[in-house]
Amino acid sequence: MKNVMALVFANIYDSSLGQLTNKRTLASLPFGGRYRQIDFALSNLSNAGVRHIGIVTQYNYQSLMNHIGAGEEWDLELEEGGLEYITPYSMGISTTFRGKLEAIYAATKSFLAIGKEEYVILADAAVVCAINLDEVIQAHIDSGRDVTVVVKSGIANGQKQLDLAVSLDEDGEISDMAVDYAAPSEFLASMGIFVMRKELLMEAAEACVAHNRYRFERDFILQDWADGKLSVGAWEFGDVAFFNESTEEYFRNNLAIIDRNIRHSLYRDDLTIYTRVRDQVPTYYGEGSEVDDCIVADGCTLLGRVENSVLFRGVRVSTGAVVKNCVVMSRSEIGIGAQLEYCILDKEVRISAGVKLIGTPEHPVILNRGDVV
């Protein structure tokens, strides 16, 4: 798909992963075993054939950089025309981007306006699912409208807010839009992604940033079609798709992938999630080691008993240690002995022989990297 170039945003939600984003970007966060979270749309991008793309980040970007390198494992280059990043200082802007709307301003002219691309995509790194963007970008057009929103059901309850959430007619037009509300059940939870035309996108920014209105889905998508100045049309995704907007969304997410049929719906032959490839040897089990309903990477080392859990790479379980409803991130150890429920450890956490550490499935207890206990 040569006509279309993407913006994917990379710090939308940071300050709702607490601890976990204290270091890193929210695109940056490992899930599910081996992947980050920018893996999601960038494959979903690549295999659409979209080839352009910028992504917008803020702060604490290094790891996210040294993931992606130079993009070869989604088969983009780092240069003019490919994979670019975009952020205050790069644009010279001496603040961070107060929303979307001053990103995409701030991207306009060093990025945007040198596009040959009619349209643009854009996505949020929080959100992560394995979707058909062709059949999206193709929808749009038929459709004639400004804008096309993808949207997914059973995500609206009543009590998440959420950041962009429609009701549907019977003829499948959207006849309410609600922004930072926590819509009823009945409403369609955004995903974040948005298919419109480029000038429509850039003419919108620069307008918007001029009369101080800086968030994408209040101040452009709401207001303008409130107004009936613009026209906006919703595409249902009916696959699995994970909001990782929080910690608790987080935690509760990795250990839904352990379910055989909701990972094979993000896992897919026709829909492939790239990564960045690292060769390990494969994960040793040991004679008196117990596995039940786990994601195991490579290279770990299991000796005691892990249960509805996922191990990220080079994770090591001492004898007679128990890990059960935990997300153990790349290169920790647990010491022999040891007891952990409900956790989150980040990278390179040191848990000393005979620890034990229980949380909730609401409140998980959350080890920062290099954390030594």
Second form
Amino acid sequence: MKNVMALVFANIYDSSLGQLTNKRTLASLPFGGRYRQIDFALSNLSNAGVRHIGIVTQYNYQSLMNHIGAGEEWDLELEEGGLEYITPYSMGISTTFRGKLEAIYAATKSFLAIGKEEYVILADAAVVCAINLDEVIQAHIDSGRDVTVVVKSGIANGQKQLDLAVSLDEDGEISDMAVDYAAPSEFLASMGIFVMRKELLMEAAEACVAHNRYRFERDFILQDWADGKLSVGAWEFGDVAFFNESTEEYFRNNLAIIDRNIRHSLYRDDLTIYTRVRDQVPTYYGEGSEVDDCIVADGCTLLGRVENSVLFRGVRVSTGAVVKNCVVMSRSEIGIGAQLEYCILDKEVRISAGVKLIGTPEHPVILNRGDVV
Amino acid sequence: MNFPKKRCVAMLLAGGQGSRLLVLTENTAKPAVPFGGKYRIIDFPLSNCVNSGIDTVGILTQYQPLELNEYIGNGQPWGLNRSHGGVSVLPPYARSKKSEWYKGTANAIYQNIPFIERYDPENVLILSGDHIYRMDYARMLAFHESRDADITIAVRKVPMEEASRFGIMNTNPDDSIYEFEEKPKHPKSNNASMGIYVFKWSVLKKYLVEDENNPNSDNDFGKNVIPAILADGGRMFAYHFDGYWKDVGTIHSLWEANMETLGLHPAFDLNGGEGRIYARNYALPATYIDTHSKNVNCLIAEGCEIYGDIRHSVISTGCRVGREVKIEDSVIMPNVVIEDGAIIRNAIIGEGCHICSGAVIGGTFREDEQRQISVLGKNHRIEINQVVKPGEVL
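Having seen the form predicted on its own, could you give me the form predicted in complex with its partner chain?
Shown next: the complete complex, the earlier chain at its head.
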């Protein structure tokens, strides 16, 4: 058993994805044709041999639990270790967690303290990537620092507000740190992955919560680093990582995996991404179908034209329909001759024959689960 | 421990060497041969069991059992990971004096009497591991019980002119069987046995023991056990089934059954009807379809990258189809790589094959010609511009 346990944050902040997260956590948001966002965090951990995982979730977690269950798909259904859900109400707390520190504190007695592991790794389900966490863990141990944070360049752009961003000097040492800030592009964004000794995390959570400090990045990492009490190292990740924190990003990033290089960076032979299995038949491509540059999951029936789109399982595109630049979730049906461009269809949406819906890349048309148009 | 008596235990005969499937069964037991893009042949009877409420299945296997064992695992994909019952792979017992192979279908069941007795079943359902069909065994079982039958045999109507190729059940108006003829020259009826039997366990056990003690017996259900029960005046009934059913024991029938899953209203709809077909699923991303590819009337499973043209074919999980590849009327089994410009027609390409660019496999046939299927065994490599002739088997 690996000497590391993990906490995965499923939905500390869900508000920015609006209607897509009305009835599900950010973690269980479908991504890339057959995954939920949390599959990536769980698979990264499982691939690194981390098999003792607490999933912190606050509300709307039914779809998450349905998806993950006992974690069999990730090899997490173990006698010892395995998977636990950490929710406010199961911890004797009658309000939601205001920030990660409150959640960590709530998880201390029932989860963190019980584990025999020496280290803990924190991960964020909203960041989609395939990362070798073994390398991160080893680098952290070798560095002798208190905390290692995984960072990525190219995310900070002066507009996107980040939980934590750092700038590095020539030696790769953190020279500046900013929280809740639209950092300029020379900053590197935190990917929400932190490694540290478990004792340190538990003590910090207790001390912080006692002083009404509940934001992990702001009240612990930044403050203690600025006060010289905490040594923090940055580990730079060079491959593809998606931060799906707004509808626009979610839409853009789903379509981005159509690109071969991006797709192959996310779906690597050496880092398998696991997900809940659904028994679906292979997809059927009919006589008049025309499918160009698409990601297509199993169980679809494609009779019309689909271009530059991501189709989840069991989607039906009827004869004469045109679907362009769309993300279509499971079991949605597009009627004869309908035309869709720049749309996100949540699950089980039905588009009637002849309907025309045109969004824009910045503002895709979003249809809620079960909508009939 | 005391467990409740089981109403029915299923025994799946998966042991055939499958030599008519040639290279496809060289290192693979017949039931583990891929089918329909993401399934294996055994998924069909196993899923039928689960969908019929039968939760105890023994799989009898002796040739190349490793892959089958690994595929079945603990039975979780079929919901058969039960604490009492579930699915068990049963190789021949290694006896203290000699390791004994299964001599025939009846002997395979005979050797596993202790397994069946553990569940103290009323009935035993005997299935074959090389048929593609969807069937509710619960209805057959209810029929069997309502007639208080010793054996019920599933039959289907075949064209009269083909009846001499099958085991034919001659029945009375009440569906009781008065005669069983194996491949009769002059068939009296066209009720062909499907190789699916429900036995009253107490009756079957008695005849299995008698059959085993008869040194002249081939220990075969069709040849020995069923005629013996009939000769003794046992209550034997025919259960009529009129859904899709196919014995995929030959290259041509395996190819044909795959082709029959294609179309908007296919002869065998993998998706339709009662009961889902379960399979072991692997962690693969969704399939990518490139802008230069053109796919017409085909099934393509997950985990593929498709750059070429595919017509009237089945492409299984994890395949890569390069640019300007043409695939027609073919079955591509899992994890096959087909490089740019290769042409594949009327072929079955085994798992893990690698087809280099410019290779040409198989040919085309006129309607009035006998189709010849080219076949590549598992993990075969076809070199650049190599030609595999129509009907050639490598």
